[in-house]
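As structure tokens, one chain now follows by itself in the form predicted alone.
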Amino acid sequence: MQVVAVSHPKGGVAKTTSAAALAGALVRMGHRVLVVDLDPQSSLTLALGHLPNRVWPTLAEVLQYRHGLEEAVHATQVKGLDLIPASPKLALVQRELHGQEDYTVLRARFRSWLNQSSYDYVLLDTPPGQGLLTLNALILAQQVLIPTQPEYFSAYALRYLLQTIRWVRLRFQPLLAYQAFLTMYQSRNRAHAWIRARLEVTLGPGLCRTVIPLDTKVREAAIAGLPVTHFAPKSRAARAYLALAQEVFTHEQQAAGRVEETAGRVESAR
């Protein structure tokens, strides 16, 4: 099982729609997927067809130890895609976590349960900023996917998340990996092309080759409560998210192969 946090410090970078679309793409690839909404604004919950004030229990009740994880898992309109929803109550939970400086409650609640579940992927949709909910997600995850607009402020904010990833590696999760990808990309926009080129130099292999084009179908899909991969499977965005999921999946397989190869060499040396 792979646990992936989808995160960016800045809002408006298509983080939540990317989490939903990537989940849909992974389902298209034959995987069972659980998405977890960690944002008190509950945008992912809405994007997958649930009303935050009507669905219950939610992640807030799980983190407050009032309900078990299995009780908070809700089906979506897509077979093979389940959701642990958020609610505005998560804002209160985040304040409580700040007061306790609790960085690992999410890992404590999820780790043993996830090992027993049948999901192939768990996607954690984090809130903007770098509060305790985001830190908890990064500590639980094995990989961070970073959607970013090809805009100056969005690209500039990446440095703060990369600093946080380094901090998490030092204290909690030394093998935490990351990959960034561009969203709302317009190939004819000179500024977009320039920022893409700069990020290729700065991030190297940490930047995905696949870019997500600007596509109104993504917004329409959210209104319909479906990932764009299922709302408009032939759209440019749906095809791009499927290509991105395949790129990320291949990267994970290669990384796992390198780990096994290294372990084999160490064993042989003994």
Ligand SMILES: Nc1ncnc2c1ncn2[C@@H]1O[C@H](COP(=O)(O)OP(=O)(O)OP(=O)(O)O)[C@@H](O)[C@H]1O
The other form holds:
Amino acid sequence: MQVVAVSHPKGGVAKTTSAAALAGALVRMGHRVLVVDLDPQSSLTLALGHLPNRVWPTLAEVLQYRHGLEEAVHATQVKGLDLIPASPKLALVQRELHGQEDYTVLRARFRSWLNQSSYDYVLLDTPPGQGLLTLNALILAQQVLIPTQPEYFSAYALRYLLQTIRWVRLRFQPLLAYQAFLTMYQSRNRAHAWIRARLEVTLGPGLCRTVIPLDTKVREAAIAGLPVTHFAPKSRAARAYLALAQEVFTHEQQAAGRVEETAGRVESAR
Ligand SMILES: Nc1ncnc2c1ncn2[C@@H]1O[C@H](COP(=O)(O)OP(=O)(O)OP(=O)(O)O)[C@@H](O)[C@H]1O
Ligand SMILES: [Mg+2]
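Switch from the form predicted alone to the form predicted together with the ligand and print that structure.
After this comes the whole thing, all chains and molecules, with the earlier chain placed first.
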């Protein structure tokens, strides 16, 4: 079983969209998948067809030790894909974690339960920023996938996450691997091509070959409460997410070895 955090410090770079779509792709590849919504905004919960104020119990009750994990697992419209939802209450829990500087509650709560579960993959959708919920996710995960818009600010903010990954590796999880990929890519946009070329140099093999194109089907899929792989399987975005899942989940071992090398290069890049 592989635990994967989907993370980027900047907002709106397609973390939630990618978590849902990659989960859908993994189900299409024959795997059992659990997704966990770690964002108090609860976008992933909504994107998979649940209303944050109606679904209960959620991750907040699990982290407060009020409910067991099993009770917080909810089915989605996709067979083989389960969800632990978020709710606005998670913002309160996040403040409590900050007060206690608690980096490991997620790991304490999930690790042994996950080892006994029948899931092949667990995807953690993190909120923007690098708050305690995000740090908890990175400490539980074995792999971080980093969706990045081909825009200067997103590409620049990547370095903050890579520094955090390095800190997590030193203190908690030496084998934490990462791979970045480009989202909402427009092949005719010269600025996008320029950022892609720069990231190829800076990240080397830490940047996925597969890019996710801009595609309005992604937005329609969220309204329907389905991953794009199931809402519009033939769309450009669905095919790209399937290719991405094949690329990142069949090369896990190589990815693990890349972290040191690429993190060093990124920190020295301007
Ligand atoms: N490939 C795509 N084509 C078109 N629109 C997209 C694509 N990917 C994401 N979007 C849209 O971009 C917006 C931001 O996406 P999303 O909510 O997944 O980002 P996020 O990184 O999770 O944001 P936040 O930081 O707020 O959690 C959404 O409206 C989503 O529908
Ligand atoms: Mg999100």
